[in-house]
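Coming up is one lone chain in structure tokens, specifically the form predicted alone.
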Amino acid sequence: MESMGPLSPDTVRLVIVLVGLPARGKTYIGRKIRRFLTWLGYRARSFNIGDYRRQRLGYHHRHDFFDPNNVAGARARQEMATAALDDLIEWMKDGGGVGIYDATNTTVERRRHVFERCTAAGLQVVFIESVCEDPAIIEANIRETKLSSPDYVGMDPDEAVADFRARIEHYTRVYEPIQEEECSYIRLIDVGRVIVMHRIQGYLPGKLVFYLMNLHLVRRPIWLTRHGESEFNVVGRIGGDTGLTAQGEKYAQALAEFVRDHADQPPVVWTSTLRRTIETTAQLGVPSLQWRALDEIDAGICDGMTYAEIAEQMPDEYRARSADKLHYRYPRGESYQDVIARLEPVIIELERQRSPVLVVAHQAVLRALYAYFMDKEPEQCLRMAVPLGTVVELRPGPYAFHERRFALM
């Protein structure tokens, strides 16, 4: 795999063309790496061609609409097909990053019109089909995410899933594996149980086979928390390595009985480096692994004082703080920018993990870790409230995180 080393994402110009039946996954693979990609700091955003059908030609289409002997039906989807690739074309031109094309494009004919309309563009274009040949998983599919489509609204369970396996029977009659020589393409099969790569170039499709390689439909919960009080929480004093106080202890044992009462197994328990996260995890009984990548921002020549203290002492560095809190960087210390950055790997473990999983850390790095499970703008979770005492609980739903809160104290 050719690597062409790391782009700005202000220069990455690329279209990701999903391919696969219905019920195999691929909106669910799109919104995750759109999510990834926009977590990063990428311009990227999906076109869904189902999204077109639905607003435009309305709700409730049958499966004899996706015969491909229903000519008047294929003209009206052919027409939904080319509105998303105009706009999705257009939004590239217009300094889009990552383009998602979300739709079956079963056939080669449709497949290489998308490629050499995105590729007169100057685009770069990989192609990544699902294939799922484990009949529970496209069950599974059908029913938490198919019978919950505005299709099927107020229809009977039994006869909408009936529908639509009518439906997928149409694409499978026509269906031609993707095998293009002279395209890029990623094949999931069982959603990442074996990947294919084929002329994958370039960072950014790198990254991403790397991530899909992670992905699984396992659900378990992911708990987020605070470390206990620290003696700096007590004067507000930022940063610094200092051990919990007695109000802190107590945070860790509700902790340890919150675990109890709430993991159907042993929890993988992860904390930063520092001293407060681990005093923290001191009571769960378990082992719980330390990474650097989750300790506190750094606040540079800043670390230990008071908020108040930078404003009356630095003031310049007050205001830049407040003006662009993403992007600012404490002297000789850390941006939030720089956060997301060092927790990428955190990330992929994060996705990887099929038992349920305890990170214990601090609020900044906790602002980050939740604005990509929840699928929000950095900018979104800078001031978000992340009090000490206070567990957040995120379990995955069939596309997005569901999040419960628990205030232990």
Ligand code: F6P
The other form holds:
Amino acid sequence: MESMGPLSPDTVRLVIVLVGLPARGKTYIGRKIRRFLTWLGYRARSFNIGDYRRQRLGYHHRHDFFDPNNVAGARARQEMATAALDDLIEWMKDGGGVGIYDATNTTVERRRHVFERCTAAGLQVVFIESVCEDPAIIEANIRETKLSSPDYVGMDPDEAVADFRARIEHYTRVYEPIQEEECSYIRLIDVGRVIVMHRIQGYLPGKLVFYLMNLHLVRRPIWLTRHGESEFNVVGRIGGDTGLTAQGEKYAQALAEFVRDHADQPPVVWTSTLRRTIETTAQLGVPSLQWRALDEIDAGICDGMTYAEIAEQMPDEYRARSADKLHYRYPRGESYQDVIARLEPVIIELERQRSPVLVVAHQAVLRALYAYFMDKEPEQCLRMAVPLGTVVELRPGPYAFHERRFALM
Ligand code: F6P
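Now that the form predicted alone has been shown, please provide the structure of the form predicted in complex with the named molecule.
Now the complete complex, all chains and molecules, led by this one.
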């Protein structure tokens, strides 16, 4: 692929340092960013100090381990922090693009140390601080994520919550909110209700702010489905803009019933600009929005052909696509990577929605959206079956989306 200069995923060298008390959603934010950037083609990876502690020192550390006055505990934690940072910097030297340093980093001294080590290695640093004083959000976070942490396996839930609160207290005593003048930072207050930016410049940090602005914790389903059967589906031709068959019309009806049965409020409905998706939503009884970005992969000069015809008439093209489906671009058409790039605003808008969303689109487009939500490398999804007549439901959980499939035909 040709280089795009300093904005290319190949040339980015950025370290994101998370900051904040325990149970402020740092790991959630870090994982979302890693997933979003990986999906866009960046080499992104998270280094979580809690994981280092658990792997190297074992589980079951109680709150006193985190007491700043516990000299042995403080030394052990410092060692874990150093090990994770060493690995992050090594990984960046080996060609990593965006390293995410997932730890509390609650003191000026600690942050200065991280900053100096990264800048000495020639890496740009952006801090992201998550601040939250809403007791309901903190309580929900502790109960949903910490109780299922290996740290508390087999422990009485109330006892575990009390221990975790005591851990938070230890950090609160030494916490110095970020205000270092010389640093680039983004402060998120109450899950993005307020966002403060300080010395944020450049394409990627700007993109991250925009992404973070649209995240929220409202749990709503996202339903992904292909259009009903089209005239081209029946004859195995790709692309085109044909209408639905009688079978396709039946799916439009079944989909309307599905939505009536499953949506507890009117859903947001999005289609592509192609006839087969618009006709599939005709019986829903709710308005829909047409997105050009949701149109099927553009097969260029192969549009309207069958796979057998492509293999026979353009064997080199057929072979090239089979060899690298992600990057192969149809002559005068698109690659999957092109499709992912044009879907970025759709992802941002899907993240932003608080109502159920129904997306009626096409095989390649749905594979790309699915890869983002299910945290898969896009390569893993390029041959995934996306059957006609099926709704894929994605529901957000504490850290990941959960999938359920409904075969309606
Ligand atoms: O066959 C239906 C279809 O949506 C085509 O229009 C499109 O070219 C194709 O699927 C995408 O799937 P693949 O990338 O596996 O060829």
